[in-house]
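Below sits a lone chain in structure tokens, taken as the form predicted on its own.
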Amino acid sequence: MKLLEVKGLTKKFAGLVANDSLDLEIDQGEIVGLIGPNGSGKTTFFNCICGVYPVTKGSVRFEGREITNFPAHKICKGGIARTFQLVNTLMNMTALENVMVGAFCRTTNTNRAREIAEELLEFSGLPEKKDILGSDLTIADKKRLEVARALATKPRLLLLDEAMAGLNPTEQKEAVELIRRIQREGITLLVVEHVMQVIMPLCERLVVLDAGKKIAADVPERIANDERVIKAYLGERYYAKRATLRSE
């Protein structure tokens, strides 16, 4: 049984088809990348899986159960959590309180929520930031905090939407290490990302969208040499750079 099964998912906004008959299957324990140009439908796809947008047509199944068009809070309680393309930190709450918000998905006990939050701030590399307001954190720390808050809901599938955007190379490396730690905890990940030098070695498989359609799905090595993907997204410069590196 697949952890996530999406079949024929279509999302329309009036006359615009943002997602067009998309299929996706994810096995337990994988890190799968979702890439494509801006406007290709990646975040819309996340929103349909997570119940933010109603699906126009198609189905979403999680752990063998139909969850199509379930409300977002029910999908979260069912084991799917996500981060956002635009960081959604609760600015007037401390880092600890931000993560406690996620923990309240699983407990109504304030002391237990605090324990969970402290554990996840430690796991995410933010223990010393627990009393700092969300508004005062750096962009890198805000992204880590959002991951910690999502983890506090105890997901089995975590959707990361551009977790590397705006980070410098050192921060990107730290983010990759955090993602790998999350995978080692038994959590499956679906990752939207534009930083190709990060996502190519990180993911076991890549799915490529263009204009709402899936144009390729394969291991990174084949995706990097797929002419449809190069034309739609990676560009000839990426292909030439990759060829040069391989010849050295």
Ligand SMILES: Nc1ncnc2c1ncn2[C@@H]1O[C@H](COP(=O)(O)OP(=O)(O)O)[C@@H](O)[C@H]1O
Second form
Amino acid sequence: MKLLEVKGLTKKFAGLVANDSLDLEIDQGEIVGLIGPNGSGKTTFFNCICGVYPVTKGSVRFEGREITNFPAHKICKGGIARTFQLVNTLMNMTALENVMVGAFCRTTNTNRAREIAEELLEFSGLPEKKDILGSDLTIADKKRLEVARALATKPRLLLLDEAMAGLNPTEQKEAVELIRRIQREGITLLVVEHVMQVIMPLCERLVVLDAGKKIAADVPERIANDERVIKAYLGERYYAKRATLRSE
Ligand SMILES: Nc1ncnc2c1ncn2[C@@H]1O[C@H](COP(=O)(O)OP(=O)(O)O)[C@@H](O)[C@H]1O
Ligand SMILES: [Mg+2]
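Now that we've seen the form predicted on its own, could you pull up the form predicted in complex with the named molecule?
What follows is the whole complex; the chain from before opens it.
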């Protein structure tokens, strides 16, 4: 049985087809990367899986059970957690309290929620930040806090939406270590990321979206040499890099 099985998922916003009949299967224990240019539909795909948006067509099954269009809190309780591309830190709460919010998905006991949150701040490399207000954390720490809060809901599948955007190379390396630690805990991951040097070695498989359609799905080495992918995504990024170098 597949852990996640998405079939023909289509999401339309008025006339725009943000996700066009997407199929995706993920096995327990995998790290799968979801890549593609801005606006290609990656975040929308997450939102459809997690019950943030109702799907226009298609189905989502998790652990063999139909979850299409279930409300977001049910999907979270059912074992799928996600982070947000634009961090959703609760600014007036401490780091510990932010993670406790996630833990309350599993327990109504405040002391137990605190224990879970403390464990996960430790696991995510933030133990000394627990009493700091959300608003006072650096972007790298806010990103980690998002991951810790998602983990506090005890997911079996974790969706990370650009968890490394805006991080410097050292912070990126730490983020990769955290993702590997999460995998070792037995949690399956679907990861949206733009930094190719990070995503290529991290993922066993990559799925590429362009204008809402899946244009390729393969192991990273083959994706890096796929002509359609280079044209739609990688090429554009290489050109952008060259342009910045020239203007420096
Ligand atoms: N809530 C929304 N209402 C209308 N259009 C949306 C909405 N969310 C996303 N879109 C559109 O759907 C397309 C895919 O967006 P998105 O999923 O955010 O892409 P990505 O995450 O790959 O950058 C874009 O054209 C975007 O403008
Ligand atoms: Mg996005």
